[in-house]
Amino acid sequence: MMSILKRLGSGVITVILVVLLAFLLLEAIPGDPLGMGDDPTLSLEDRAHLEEIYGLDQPLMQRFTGFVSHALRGDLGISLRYHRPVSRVLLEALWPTMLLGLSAIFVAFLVGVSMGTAAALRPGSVAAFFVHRVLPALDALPPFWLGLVAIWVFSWKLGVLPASHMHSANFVGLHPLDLLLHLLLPCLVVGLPGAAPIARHHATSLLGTLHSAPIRMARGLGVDETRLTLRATRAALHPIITLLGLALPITVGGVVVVEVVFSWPGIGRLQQEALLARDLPLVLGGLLLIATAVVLGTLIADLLSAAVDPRWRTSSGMSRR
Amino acid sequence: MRNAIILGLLLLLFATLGPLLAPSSTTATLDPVALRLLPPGSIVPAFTMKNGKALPIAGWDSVDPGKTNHEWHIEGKEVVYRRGPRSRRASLASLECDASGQPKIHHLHFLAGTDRYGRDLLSRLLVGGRSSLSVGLLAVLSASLLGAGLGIVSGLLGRWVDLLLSRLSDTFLAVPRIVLLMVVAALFEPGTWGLALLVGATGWPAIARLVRAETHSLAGGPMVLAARAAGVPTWRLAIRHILPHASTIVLVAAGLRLGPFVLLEASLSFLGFGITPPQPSWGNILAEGRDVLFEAWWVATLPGLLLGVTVMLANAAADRMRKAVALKK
């Protein structure tokens, strides 16, 4: 319990540091934060008024604490581009990103574990070739290029899957099948390269476990192979969850780029557009959201990997007593 | 070892010879109408003008858009030839002619095809490779220097310095680097070399962690104890005694970073925050290829393949290096 609180504390410090860093960065940008340059029609009084509205007349530290205290209440300011609260704009983009990110992690986990298991059971098979050659090659290719090639093959040449966006234009509202079709390509483009380290790691560790003394003993006693494999897989599972947690920033980064390729209406594309439009409140809010999500995700991965590891349970049970 | 040698040759080729090998200018367009989006392997005949320039003969074939039409004939004192969608005339007096009065024809080769401004893609790939690879190499260099320096400092000094640097590196590791770099590159527009330094500046924490651990394990050992007893100052201890021990770790870690750094630069350029368009880089050629993906697959495909091959070779070479070092120990 203590260790969870400690992790949570260090996560909060990380998020605050990210925001502080972003604040200092935005402070150092050359140019006018109002984005008006030296507009001759803007009188000095109006400029002063605008600076007061955006709080630009206050010193840096005061603005920072102000931002944090407002952010804690869910108020991230007004987007310069959309003229709406940043928190609302971000919330609308959050669930597409969550959907894409979580399904990509699911694909990475599923493909990684199943292919890794198959490769460990049958070295030299197609699955082993897939794990040791195909997946690492996918991992080395730029994600946006994979996305473009996937669009070219599946949307243009074969015409079976949609090339971009979340919904077809002629649908209004939520259509699960339509959404699934749109999700398939971006989710595979992020998920399959992500499966590469998992599959490799799982294959190696499963191979080790299958040759370990307890498993050989069980085999000698006549426990059947399927059950043995399941047991060994479970034992090999918890480093994989740790691995997923460690790879989380990379996965999120991949999602950001792939969102742009597929015009997926998520946080990544929002962030790119906000940067191109110099919408600083939105940029800051997006950074805060992404950092918080990654810190939370890493924490969840830590907890999960502890939950599947029986050693952790006994030791904490002991300490509680 | 073979991979490493191939990689080294490839890097050298692009980094030094790229611009020299490039058959034509990468930023100036020869003829944006006639030479637009020609497929790889295209050979286009051209008149030689008296001022040394080439006048390409390439009309669009209305029946089959994939093919170009190279027809021309002489009418009086002018040649009539096809350029893009229409016929054009050029005075014979402005062209180089042979003894019988026929205009001389030479051929333009586009091994990798052309982009939408009629520029030779092969030249752009060669020159773009130089920017992509040199950004990657410089980023690796700066990340290793920063990482090694900060790692040794935090390992040797300990206490609050160590705490501060560890917190900072945790922060850097928690934010997806592409997001951080996007923000910085978009708002500051750092240029090619600034970009390389930026990529390096966000890449140090992973290296610093390894170096810090190594420094810690050395700091408790007899070597450091003896040096301290002999009155060696801390800075000298760091440079003369700890750094040589940590150098193999830094070397291997740096090698493993090269591939990801090259990809990072490509991603940034693709998103429009990296190397900016008239100057080619594999990332921004790919971004331009995205816009013409359905007309011309080669513009997006070729830089992506080059990136993939480079990253794979870099990873393989670094892996070999890691194994070689592990065997030695």
The other form holds:
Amino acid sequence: MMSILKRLGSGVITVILVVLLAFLLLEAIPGDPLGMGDDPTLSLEDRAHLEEIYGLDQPLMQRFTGFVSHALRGDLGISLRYHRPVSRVLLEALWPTMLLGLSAIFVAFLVGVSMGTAAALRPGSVAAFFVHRVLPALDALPPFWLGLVAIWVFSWKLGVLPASHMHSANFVGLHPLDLLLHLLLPCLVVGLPGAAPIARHHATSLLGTLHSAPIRMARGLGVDETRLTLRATRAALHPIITLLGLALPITVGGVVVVEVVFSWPGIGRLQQEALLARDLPLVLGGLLLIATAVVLGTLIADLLSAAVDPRWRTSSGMSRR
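Rather than the form predicted in complex with its partner chain that you just supplied, could I have the structure of the form predicted alone?
Since only the chain itself is given, any partners or molecules it might have are not part of what comes next.
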């Protein structure tokens, strides 16, 4: 329990340091966050009043500590661009990001486990080539470049999938099939590279299980090979659970970039627009949300590792003394 609290405390410190660094970098950018410098109609009194409303008249560190104290109470401030509470703006963009991220994680695990199983059972097959060559190559490519290539091939050349946005302009409301078509391309761009470590890990784990002493003994006693394979596959799936928590930070990074490429109306695209507009409260609020998701994903990975592998729990000090 103490180890979990220590990890949670270090995660909170990490989030605060990330937000502080972003705050200082944004403050160093020249320009007027409110865009008042180009408006000759505003008087000095109006400018001072607007700066007072948004807290821009306060010292630098006082504004940061004020942001942290309000964020702990659930108040992320008012967006300078949308003139609405940051929490509401982020909430509207959160579900498209969760839809894309969870779909990508599902694709990554589905492809990774199936390809890893086929590669372990047939080392010289096409599946093994994909696990050891194709998927690592996709994982090594930058997400924005892979997204642009996917748009060029499947949208421009083949014309089989839409290139951007979440739904077609001629549809009013949410149409499941139209949503699925728009989701497919960005989901594959994030999910297929994410399947590379899962497939390699599962193939290695399954090979080790198939050649373990209990399986060899059962094979020597004449147990059916199909039953042995199913039993080994189930045993090899247990370590994959630990990759679920690690997949969250990796997926968040890929989704943020891919959303910009595909104009997907999620947190990533919202952050890009907020950066261009120098909307400091929205940038900090979105970064706080992303950093928290990454820290929680790492903590979940540690907890899952401790639950699946007692050796990890003992070595990390999470076991009961």
